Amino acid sequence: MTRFMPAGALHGAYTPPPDKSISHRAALFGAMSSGPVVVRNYLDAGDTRSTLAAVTAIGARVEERGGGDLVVHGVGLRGPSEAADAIDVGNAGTLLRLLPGWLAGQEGRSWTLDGDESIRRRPVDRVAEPLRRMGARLAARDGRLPPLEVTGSALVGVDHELAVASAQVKSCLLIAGLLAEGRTRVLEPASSRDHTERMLARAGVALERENGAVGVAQVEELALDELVVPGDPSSAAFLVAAACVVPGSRLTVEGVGLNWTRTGFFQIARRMGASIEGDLEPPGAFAAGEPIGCLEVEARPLRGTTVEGAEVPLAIDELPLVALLGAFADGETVVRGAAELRVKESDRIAGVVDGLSGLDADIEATDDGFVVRGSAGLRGGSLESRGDHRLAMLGAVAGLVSPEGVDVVGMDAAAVSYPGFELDLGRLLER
C-alpha cells in the first residue's frame, strides 16, 4: 500500500516516457522485416519487456544499445520459429492481440500465447473470430480465453466490419493482410489508434485509406530502418490531470506525441475548461510517421462535458481520468459508448466508480460508461488497483487533491506501463 497526500502545485518541465502502443509496434514491426531496425527511445516496462522476449522466442534478435535505443534483428514476414515454449505476454493486452495476426499466416508452424492471471481474463474472441474467416486456425480456452494456441495456415484477404472500433482488432487484421492472398480491408464505426498504418506506410506498404476503412493487400517484406518513439501521451495525460486539478500548478510537457487519435483526453479536458496549450494534430491528418511536440498546462475551473461513442477511442486508456476531472467540475460529467473499458486489464467502469466512490465522489457506472456530478472533491481513503496500472495512477493522483490522501492498495501494477511513475510526480511536486 502506498499513501499518497497533498503536496502542492506542480510545477516545472516534464519528459513523458516512451509510448508503449508504439514501442510494441516498433518491436514487432521490426521482428518482421529481414533487415536490422533501430528502434530509439523504446520504452523500458513490464509490457514491452514482454514483445522483446516474444519476438525473441520466434528467432528475431534484441541488441540493446542503452539509453532507450535497440536494434531488432528480424527473421522477415515469413520467418518466425516455433517457440521451444508457450510465449508468455505477461500482461500486454497488446502483445496478446497483435501477435497472432503474424503468426497466423505462417504455415506448417503452432505456437501457443499464455499471459499472467490478468491476462488469463482478457477475451480474444474478438481477433480469433475474424482471423477465422481468412482461414486461421486458433483455439481458446472456454472459446474466447487465453492460453491461444495459432496454427498458421493459408489466409484469404476479406472484408471485416467491426462493431466496436479497437486498435488492437484492427492491427491484428492488418498484419494478417499482408500475409493473406488478395485483399484485406478492415471498417471502423468510429476512428481508433492508427500506429499500426503509420508503421505499414512508414514500411513501403500500399495502404488504401477511404470512407473510414483501411485496406492491404499481400507483401512480400517490410522496408523498414529507423523507427522514433515519441513521449506517450496516455502516461502524460495523468500528471496534466493531476497539473488541471491541483490548483497552482503550471506544467510544461516535452516530446509528446501528437497524434490525433491518442489526444482525445486532451480535446474533451480542453472542453471541460482546461488550460492546455498546444499544436494537436488535426483530425484526420495521416502521414508515415508520429508528430512529436510541447503541451503548457495550467490549473482553471473546469465544468462538466459529455463523451459520446465516437470520442471514447481516441481517449479510451485516459476515461478514468475524465471521471476525476470530472469529481472536481462544475455540473454533469457523463461518459457514454465505453463498454471496452469493461474488458481492459480490469473491468475499468466498476475499478473507477468503486474507486472514487470509496473517496467521496458521487459517481455510478452505467452499462457502457459512468455519470460524475461534480462536488467540492474527493475526502480521500482508500483505492484498490486490482492489478490494472491506470487505475494505480488514478489513485496517485487523487491523492493529491484529496484532504485526507489516497492509499493505493497495488501500487506496483504502475510498473506495467510507467515505471518512474512515482519519481515524475516527485519532481513536480513543490515542497
Given for the second form:
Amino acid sequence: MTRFMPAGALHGAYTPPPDKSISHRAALFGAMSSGPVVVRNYLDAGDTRSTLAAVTAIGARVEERGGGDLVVHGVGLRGPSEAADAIDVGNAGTLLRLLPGWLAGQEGRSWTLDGDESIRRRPVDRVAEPLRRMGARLAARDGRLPPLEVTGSALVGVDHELAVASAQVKSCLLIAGLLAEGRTRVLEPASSRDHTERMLARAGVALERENGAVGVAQVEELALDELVVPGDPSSAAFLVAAACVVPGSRLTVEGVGLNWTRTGFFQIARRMGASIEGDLEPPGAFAAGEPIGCLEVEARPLRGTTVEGAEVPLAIDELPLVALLGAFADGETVVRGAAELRVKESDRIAGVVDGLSGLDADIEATDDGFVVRGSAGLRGGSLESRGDHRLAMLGAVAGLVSPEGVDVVGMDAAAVSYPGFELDLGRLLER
Ligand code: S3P
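Having looked at the form predicted alone, could you now put up the form predicted together with shikimate-3-phosphate (S3P)?
To see the whole picture, the full complex is given below, headed by that same chain.
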C-alpha cells in the first residue's frame, strides 16, 4: 500500500516516459524487418519488456545499447521461428492482439500465446474471428480467451468492418494483410490510434485510405532503418490531470507525442476549462511519422462535459482521468459509448466508479460509461488498483487533492507502463 497526500502544487518541466503503444510496434516491426532497425527511446517497462522477450523467443535478436536505444535484428516478414514454450505476453494486451496477426500467416509453424491472470480474462475472439475469415487457424480457451494457439497458414485478404473502433484489432488485421494474398481493408466506426499505419508508411508499405477505411496489399519486406518513440501522452495525462486539479500548478510537458488520435484527453480537459497550451496535431492529419511537442498546463476552475462517440477511442485510456476531473468540475460529467473500458487491464468502469466513490466522489456507473456530479472534490480513503496500472496512477493523483490522502493498494502495477511515475511526481512536487 502506498499513501499519497496533498503536497502543494506541481511545478516545472518534465518529459514523460516513451510511448507504450509505439514501443510495442517498434519492437514488432523491427522483428518483422530483415535488416537491423535502430529504435530510439524505447520504453523500459513491464509491458514492453514482454514484447522484447516475445520477439526474441521467435528468433529476433535485440541489442540493448542503454538510454532507451535498441537495435532489433529481425527475422524478416516470413521468418519467425517456433518458440520453445508458450510465448508469455505478461500483462500486454497490445502484444496479445498484434502478434497473432504476424504469426497467423506463417505456414508450417505454430505458437501458443499466454500471459498473466489479467490477460487470461481479456478477449481474443475480436482478432481470432476476423483472422479466420482470412484463412487463419486459431484456437482460444472457451473460444474467446487466452491461451491462444496460432497455427500458421496461407491467408487471403478480405474487407473487415469493425463493430467497435479498436487500434489493436485494426493493427492485427493490417499486419496479417502484409502476408495475405490480395488486399486487406479495415473499416472502423470511428478513428482509433493510427501508429501502425504511420509505421507501415515509414516502412515503405503503400496504404490505401478511402472513405474511412485503411487497406494494405501483400508485400515482400519492410524497409525500416530507424524509429524514434515520442513521450507517451497517456502517461503524461496523469501529471497533466494532477496539474489541472491541484490549485496553483504550472507544468511544462516536453517531448510528448501529439498525434491527434491520442490527444482526446487534452481536448476534453480544455473543453472543461483546463489551460493546456500547445500545438496538438489537427484532427484527421496523417503522416509517416509521429509529431512530438510541448504542452504548458495550468490549474483552472473546471466545468462538466459529455464525452461520447468519435471522441471515446481518442481518449480511451484516459477516461478514468476524465472522471477525476469531473469530480472537481462544476456540474455533471458524462462518459458514454465506452463499454470497451470493461475489457481493459481490469473492468475500468467498475474500478473507477468503486475507486472514486470510495474517496467520496459522487459517481455512478452506467453500462457503457459513468456519470460524475462535481462537488467540493474528494475526501480521501483507499483505492484498489486491481492490478491495473492506470487505476493505480489514478489513485495516486487523487491523493494529491484529497484532504485525508489516498492509500493505493497495488501501486506496483504502475510499472507496467510507467515505472518512474512516483519519482517524476515527487520531483514536480518539490519546491
Ligand atoms: C492500444 C489500443 C487501445 C488501448 C490500449 C493500447 C494499442 O486498445 O486501450 O491501451 O496500442 O493499439 P483498443 O484498440 O483495443 O481499444
